[in-house]
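The chain below stands alone, shown as structure tokens; this is the form predicted alone.
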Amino acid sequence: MRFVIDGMTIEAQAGDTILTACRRAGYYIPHLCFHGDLPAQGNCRLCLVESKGRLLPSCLTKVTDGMEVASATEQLHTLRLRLTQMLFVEGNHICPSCEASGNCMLQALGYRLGLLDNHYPQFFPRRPLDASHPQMILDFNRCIQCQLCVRASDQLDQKHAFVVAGRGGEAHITASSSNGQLGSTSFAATDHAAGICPVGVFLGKGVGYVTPIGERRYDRADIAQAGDRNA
């Protein structure tokens, strides 16, 4: 099975969204809430691509055979840049002190994207930072609502660790404990969840600028070249 993106004839198998096909062909479709251990959700909408003038999730739309697929557009470009700024407005990223610098997907993307300004105005949004855990400290103003860790303390680990509590603009990620704080879970510096977040909520504690900045993975090479901070 065959389809074209962006002029790119590549190879599908049965059941492959246009998303995996593209990733197992080396082709970069830009994306913060996919992983690849996990079934796909559609939450950042970033890898939104258009065939036949709809506007499509690809890590959620299956190839069919011979379709064709542009990603590469002005339009789909503009849309992602949006949607990358409102990300950076609506949490508390402060990319120069940031232990995630160079290893977040975010950064990089805005990098790519050519993000220059927020665009939008600030929110400042008041987030906690939980250092109850013995090993991790949590800071939530990094958060870009992905819900990877919870996806991956489900359904990974077995622990649910995580849960999204409130609704709209109030949804947040929190420790599924009764008291709201990491320590008061079963969760382990070694679970799926620890690692599997694409900015740098997740700080094991002890452990900072291990790897210097300059030499972080999205300082060696650009997002579509280096891939997911997972791969």
Contents of the next structure:
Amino acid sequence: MRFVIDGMTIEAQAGDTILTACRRAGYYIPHLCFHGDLPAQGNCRLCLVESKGRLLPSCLTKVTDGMEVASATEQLHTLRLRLTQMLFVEGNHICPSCEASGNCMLQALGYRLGLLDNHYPQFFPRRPLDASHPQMILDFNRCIQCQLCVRASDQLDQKHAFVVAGRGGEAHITASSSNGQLGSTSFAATDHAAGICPVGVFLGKGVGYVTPIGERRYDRADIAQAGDRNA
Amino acid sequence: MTAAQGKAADGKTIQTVVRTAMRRCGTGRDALLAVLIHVQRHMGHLPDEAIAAVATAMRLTHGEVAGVVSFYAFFHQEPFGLYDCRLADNIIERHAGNAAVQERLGTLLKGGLGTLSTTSCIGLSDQAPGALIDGAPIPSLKDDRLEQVVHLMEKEIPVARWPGSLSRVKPNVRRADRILQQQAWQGEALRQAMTQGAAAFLEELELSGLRGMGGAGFPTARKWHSVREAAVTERVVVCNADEGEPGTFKDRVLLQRHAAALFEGMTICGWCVGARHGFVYLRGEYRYLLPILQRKLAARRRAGLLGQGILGVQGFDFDIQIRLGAGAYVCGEESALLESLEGKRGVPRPRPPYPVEAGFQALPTVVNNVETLSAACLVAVHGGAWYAAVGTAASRGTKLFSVSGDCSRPGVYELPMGTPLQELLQLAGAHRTQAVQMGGASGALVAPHDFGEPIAFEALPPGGSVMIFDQSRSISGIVHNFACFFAHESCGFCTPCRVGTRLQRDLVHKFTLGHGDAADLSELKELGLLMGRASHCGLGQSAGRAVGDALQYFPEHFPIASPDAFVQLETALEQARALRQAGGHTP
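In place of the form predicted alone, output the structure of the form predicted together with its partner chain.
Expanding to the full complex; the earlier chain stays at the top.
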């Protein structure tokens, strides 16, 4: 099976989504809430591509033989830039002081898309830190609600350590224990859920800044070449 | 219906309440919402101990239960006092003066007597302002009636003992046609369909041109056909009775007065597609209709119209359960509804797969709304050609409209599809009409130059809600109400809707204050397009529609502010002087 994206022909296997086929072929489509080990759910919307005039999440859309898809268009570039800016203003992303700077997929996307300002007004939400776990701090200020930790803990770790609570602007991720604290769950720093965050919510205790800022993954190369930090 | 505070203060009572709830509602994951509704009803609220007890009993994590509780507006974790008062706050209610009710009841309840909250629409816009007090509908809450409510509350009389006249909801049917003139079917329509045989009946349904009346307009016959053809043994019929579009109340009338047509329509569907289970997903706001619906279902079971061997036909088994929603507009979206029916957070599913392929518990599922299923009886009795004889080429039959706002005869109108909006406005007694919002908050804002257009799937959206605004109303105020609604009702799943609806709300707000600038205008337009193209479901995709229409057709309502709107030097200096006099450090 073959399809065409941005004029390039790509081979696909039966059951492939546009995103998985492109990843195998080494063709980059921006994404944040996708991870190869988990079923896609399509909430970040960064991987939207255009086919027959409609925007489709490439992580969920199955390839059909001969389909024509556009990803590297001016219009989609602007759309992805705006979505990234939305994620920036919705949380509290203070890159210069963030331990994840240079390893953060949101920041890396910002670099790639030429994000020079927030465009929208900041929401400045009040989000709690969860330092209850002996090995890990959760800084939800940086959370982009991709739900990868929730899904990884459910499906890869079988621990159900995280859940989504609230609705709309109040929607947030929290530990699933009765006091809402990570320390009261069976979560361990070695869980898949701990390493799958595309941004900097999960911070190991007792370590920090091992690699100096400036020498990190996305400091050295564009995300399209450097790959996903959580891969 | 009053709260029984303290009743379940000790752990033992909570366990008992939870056990009873599970006995009545089921023990499976899909019963979670129903169990929580039951527990809250008996405890007055859902404290952490209750969530823990439910989680333990249903073998779920605490967070999973808490995640569901925090998704639905009708669950509260804090006790609400003696009265749980939910004031309808959509734009029609505002225009009808709900601010006065809010002030009067707010002052009264503040001291711990009860809790006053707002909710968008409770299906009483034709009798606004309205409120749900402990679940009971109280329409026309003004003048004497408002004073009567205040008086009863002051005496702390439980709502169950209030005079029946206070919670009597007028049907307000202004024009009845085929759907509203149906008799209370007792198997006649079903028998007619069965005489034809399922394949022939589906052909009639196809010929009738019946389309989903919820607004999406998907051909009903095609939906039923897909489920019937699915290579499985279990199939499901779901009635979407979650009419949540602000300004709609036609289902209220259909459920209250014509439930027989709905249940018969569902049974025809069950027979036609080969389903044994039917669900009515009833919006939490219509909980007061539950007893009457349950009675009717029981009567139909006794009459052999539901249950096993329906109409004496061996192997024709079908029954209907009613499941309550708990205050989430997004659950009107069919895949979110299915999630909610499974006891989960009402987050829309990715599509495909569509519900006809994988719906309730991954079974092929027909999801139709109340009006569509009721209309299916007409096709069974009169045939497809008869049904299709009325309407336009693409929109057949008649349609119910919930008319509210600035008109002298608000209520339910059943009119042929394709009726010009102007005609409906005349019937309703609307004068000096400035704009009409068609199809609820997610619909279109129609300006006078389009009043001559027909109401049909191919023209003005026939969703059902028709909100009329006369010349005295502020267009930016109207769409600000809708923008707030979407920001509140977004499920929060996808980025463009979760963030975009809040940005839109704040930008429109600037214009209601006269502070909007040229950049805000272009930003609003861009945001609407972005949400429309990039959102995961219909809620986000339509969240910018009314605002976009308002900008296009009523630009004069969005003037660019002069610099004086931002900096009023004298006022600012005055404030600074006052601060300094108060001992502040302002220079």
